[in-house]
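Heads up, the chain below is alone and in the form predicted alone; it's given as structure tokens.
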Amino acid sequence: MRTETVVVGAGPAGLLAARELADRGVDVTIFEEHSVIGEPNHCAGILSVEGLKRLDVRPSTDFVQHEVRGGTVFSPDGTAIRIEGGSTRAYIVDRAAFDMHVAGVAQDRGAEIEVGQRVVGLTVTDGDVTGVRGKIDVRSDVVIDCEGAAGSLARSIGLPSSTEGILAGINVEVPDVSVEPNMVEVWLGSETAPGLFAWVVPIGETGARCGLACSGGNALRRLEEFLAERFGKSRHLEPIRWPVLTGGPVSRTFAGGLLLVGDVAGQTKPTTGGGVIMGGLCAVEAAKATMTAYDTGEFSEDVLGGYEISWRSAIGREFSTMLFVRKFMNKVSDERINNLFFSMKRAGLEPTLEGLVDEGDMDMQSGVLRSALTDLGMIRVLAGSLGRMALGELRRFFNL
């Protein structure tokens, strides 16, 4: 079998890359190992309003379950900082339904999707990738690898995969609980979720999607202990587990005939582990680079390397900023976080934080972080809670 471009994996990144290519007349086929698109549904399901606009995906009742305006962040000792925006900032989505929706759009534009077809290897000819191997062998000009965090295909030809900042993620649906309808909850603390945080996401009138990602210990046990403390119970539906990536992009995302996109490229937000929007933006860049290759008739690494130049130019600084902040936060003790929250509450900074969030961007976070580090009230609190050396480290990174 032959197709012009193969996409490995029918997650959002693969589907968006295929949508863009099919829209430009490329013969593109997606191979998905699972028999149903969108399963398993491993995602907290919070997608920003701005992010969906950037990906040219219109919100739809097909996949939107709820809308949120803001959130409440809890320190390890339970001190709450409430940050509510003046309008809808994000949609809570059913990720399986979201993936199916994007798949439908890609198919409408001409992409072919083969489910239940696991790609087991890459075909390499004279040093360049020229197809994939599975139940059937497929020849192609370009392979866009969106296989996910495992990265076995990329590693098989010597490309790097994520090795740092890989957390154990777990999600459950919790029925019959009362949560504030338009606000998410984020719970910090090394006892609850070392390396990231726990979350409570409203999905209806009486239900929530709850989960956490952690760098050590039994994730399910940590989650059940959190649920017992938060709701007084731990009854929940079947847990879904997946690796959450917070280590930033890998060092190289292309080879002759091959592009890496999404989780396999580490293109997730180090601050939160979210990957749909950032991976989707990189998928669009991958489609552009592939079109350039078709225009020139060359599929070598010299031509396809333009993909890495373009995505790093567009959002590489955002990844670097978020990775710095993640590494910084991982060094801050629970005690200092408690002091920070107490000091912000005492200084009356919640309106300031709400203003920063209203003006900021959930996905492109460097702007709001820079604004926070230039606000005099925030500077005083950060200096007193984290220490002047830590504040200096933050400000030097932002050249302030």
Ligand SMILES: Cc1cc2nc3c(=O)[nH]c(=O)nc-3n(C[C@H](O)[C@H](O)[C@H](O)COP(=O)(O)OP(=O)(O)OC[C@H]3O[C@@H](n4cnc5c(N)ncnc54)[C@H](O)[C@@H]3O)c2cc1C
Second form
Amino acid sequence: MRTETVVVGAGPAGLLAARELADRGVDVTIFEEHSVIGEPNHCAGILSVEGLKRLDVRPSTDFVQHEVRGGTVFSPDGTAIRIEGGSTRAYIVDRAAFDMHVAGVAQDRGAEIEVGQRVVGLTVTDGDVTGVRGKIDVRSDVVIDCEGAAGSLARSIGLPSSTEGILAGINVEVPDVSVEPNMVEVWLGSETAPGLFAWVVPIGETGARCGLACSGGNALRRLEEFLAERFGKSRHLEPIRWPVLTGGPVSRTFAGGLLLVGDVAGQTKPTTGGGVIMGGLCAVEAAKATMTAYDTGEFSEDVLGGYEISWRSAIGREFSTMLFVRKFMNKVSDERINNLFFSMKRAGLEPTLEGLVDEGDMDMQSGVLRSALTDLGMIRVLAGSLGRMALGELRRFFNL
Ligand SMILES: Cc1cc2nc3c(=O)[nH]c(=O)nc-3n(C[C@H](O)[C@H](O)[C@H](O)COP(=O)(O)OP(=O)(O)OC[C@H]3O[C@@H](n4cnc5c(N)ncnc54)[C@H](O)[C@@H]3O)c2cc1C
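Alternate state requested, the form predicted together with the named molecule (shown: the form predicted alone):
Whole complex next, starting from this chain.
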């Protein structure tokens, strides 16, 4: 079989890349190993309002379950900082339904989707990728590899894969519990979730989607303990586990005939592990680079390397800023975080934080982080609770 472009994986990155290419008249086929798109659903489903706009995905009742205006962040000792925006900041989506919806759009534009078809290898001819191997062999001009966090195809031909910041993620639905509507909860602490945080996401009148990501294993035990503490006696549905990536993008995302997009390329936010929007933005860049290749009739790494230049110049700085902040946060002890929260409350900084978050961007976080480090009240509190050296390290990174 031959198709112009093969996409491996019908997650958001693959579906959006295929949507863009099909829109421009490319003959594109997605191969998805599972028989149902979006399953198994391992995602908390928090997608920013501005992120969906950037991806040109209109919010729809097909997949939006709830809307949130902000969040309450809890320090390890349980001190709460409430940051509520004036308007909806994020949609809580059913990720399986979201993926299905985007798949429908991609198909309407002309993309083919083959489900139940696992790609087992890449075909390489004279050093360039020229197709994929699976139940059938498929030849193509370009392969866009969007196989997600556990991908191994690119590694098999010598491209780098994520090695740092790979956390154990776990998610469950907890029915019949009462949580504040329109607000997510984020719980910090080295006992609860070292390396990231635990989350509680409202999904309707009664019920929440809860999970955590952590380094050092035992995600299920940590989650059980967290749920018992948060809700007392409650039952939850079957947990779903999947890696959460916080280590930033891999060092190379292209080869002759091949582009890497989404989780397989480490294109997630190191501060939160969220990857739907960032991977989606890179998928759009991948489609543009593929079109340039079709315009020139050249699918070599010299031409497809334009993808890496374009996504890095569009959002590379965001990734490196969030990675710096993640590594910084990982070094801060629980005790210092407790001090920080206590000091922020005592200094009455919640309105300042709300203002920052209202003006900020959930995905492109460098702006809000920079603003926080120029606010005098925040500077005083950060110096007092984290120490002057730590504050200096943060401010130097931002050239302040
Ligand atoms: C617990 C948890 C919670 C999360 N919460 C959020 C959140 O709230 N917001 C957010 O933005 N992000 C969240 N994420 C991250 C988000 O899920 C990923 O960043 C996103 O799914 C990446 O999209 P992708 O298309 O790159 O990969 P995936 O969504 O993983 O899709 C890859 C697809 O490729 C298929 N595939 C893999 N290998 C092959 C093969 N060889 N052949 C054929 N098909 C193959 C897979 O079956 C899968 O369908 C969360 C992740 C976890 C684990």
